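Form predicted on its own, single chain, as structure tokens, below.
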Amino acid sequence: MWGMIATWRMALEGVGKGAEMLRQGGDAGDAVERAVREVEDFPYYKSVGYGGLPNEDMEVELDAAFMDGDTLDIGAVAAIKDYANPVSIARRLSGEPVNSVLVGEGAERFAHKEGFERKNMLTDRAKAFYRKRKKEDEQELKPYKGHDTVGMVCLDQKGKMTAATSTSGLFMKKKGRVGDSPIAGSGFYADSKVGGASATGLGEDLMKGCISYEIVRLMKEGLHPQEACERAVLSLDRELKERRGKAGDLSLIAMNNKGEWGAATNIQGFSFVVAAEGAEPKVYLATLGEDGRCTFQEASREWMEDYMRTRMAPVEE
């Protein structure tokens, strides 16, 4: 039995190359970096890697985060800037027994003494973005409200699992700002003898629930992963807006380690990707209830050619 889950239509491509591993027994870790490594490589998406949306003095700033499940060995990079694929330079942290989480300079520092690749993240593209935001607010910037992480969760045949995350955060973040996504716990959680968990949303909200750590707490309670992430998602939606009047977007996905997998958001138009033993990559999208509940269906042809026109459109500034 392997499988793998993704936030966002974008983790398409990556995790049909990371299924393509596992189906040929490759190692989930393995998998897991291949997968995100595509999405940060395509520029046309706009959230992570290159072509990641600026901050607010126009610098691409990274965030990736890597887990092994087995170990529970975490690395992470927060607000590092002009190296490639981030992830991979989370997941060699992984492996360190101690500063296994680096940020700015630090980060920067120890991807230049083991050999990542230095590459300058900000694209023409994402230039445009940013001149054409600036016009568009003059009076005052604030963050984009887009913030769409790319966060996976892997299982391979050995039972092997982990979870990865990689994002450019918020457009138009202040300098040095960090969500979720690196964070254990929050952005990420993985245990091969439970399952993994992934958020996409508001970091400064999913940080408040430690809510992808609980979701691995309920499943190891015995919850499948659907019930865990929507009374995880719920609880923390309801317990925000209670205490503050309001709740940044959640999303998240999950997996046990028998494969079974769920997800839940608090918004509508949130959209993860599936593969497992049996089955090709597919895009669902959720449909958030009245209840707070969540319906997926198949994403139609349709959908899906829209999706990337959208993408790919040229910038009118």
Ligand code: ASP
Contents of the next structure:
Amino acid sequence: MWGMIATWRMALEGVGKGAEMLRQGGDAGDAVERAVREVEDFPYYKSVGYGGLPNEDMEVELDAAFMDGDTLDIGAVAAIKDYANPVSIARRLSGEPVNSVLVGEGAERFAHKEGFERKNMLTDRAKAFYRKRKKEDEQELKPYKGHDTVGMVCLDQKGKMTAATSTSGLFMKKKGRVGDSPIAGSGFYADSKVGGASATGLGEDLMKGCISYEIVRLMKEGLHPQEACERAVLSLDRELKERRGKAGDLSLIAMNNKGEWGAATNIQGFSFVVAAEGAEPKVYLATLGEDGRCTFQEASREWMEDYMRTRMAPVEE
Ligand code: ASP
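What would you give as the form predicted in complex with aspartic acid (ASP), now that the form predicted on its own is on the page?
Below: every chain and molecule of the assembly, starting with the one above.
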């Protein structure tokens, strides 16, 4: 038994690579790192790695994390600049007994010392988006539709589970802003005795519910991942609306150590990818019902084609 689940359609190619490793008996740490790197390296995904959208100073500052569900080791980097694969740096950090979460310059110094690949992560395309956004009226800072943080949960044949995230965070964020993605329990959590979860959406709100940990906790109580995701998302969404009048985007995926999976969201248009034994990786679209419950369907061929077309279309400035 093995499996993998990931946020957003953009994870598909990476999940394909990771799933192949798992099928051949590979390690959940290697598979999840390989899968996230694939997303980081693809320049047209403008919210992760190379080609990620910059902060308000036009710098690409990246957040990433890795968790080993056997040992509960965690590694994370935040606001790191000029390194090609933040997820790999996070994973390396997860092996450190202390100093395993590093930010900014400290993270860069560690990456340099460990010989990680340096790269200017700001593409001409990302600069064009930046200039375009500058010309538009001041807008509320929020995740933009359909292609945000990549977050994954992975189960290998030995029963080991891992979770990993990678993101450029919110477009036009303040320099030094850190979202949920490198924060254990909020952006991700994995415990091989139970399962794992990962989040995408408005980091500031996801963190208010420590929502990935909450989902793992609910699974530990015996809930199916679907039930756990729905309950956690619905209740955080409700609390935020009650106390603050509104809730940011909250989209979650989870898998337990039996390979059962679930997803929940408070927005329309959340897509995610699932790979499991005996099936090709598939893209699902979540539809949010009036009652806050989610239903899923497999993405159609038209949707898939349209997705790539819009991702790669020239930027109209
Ligand atoms: N959760 C990420 C953040 O707040 C953004 C996202 O998922 O789009 O940095």
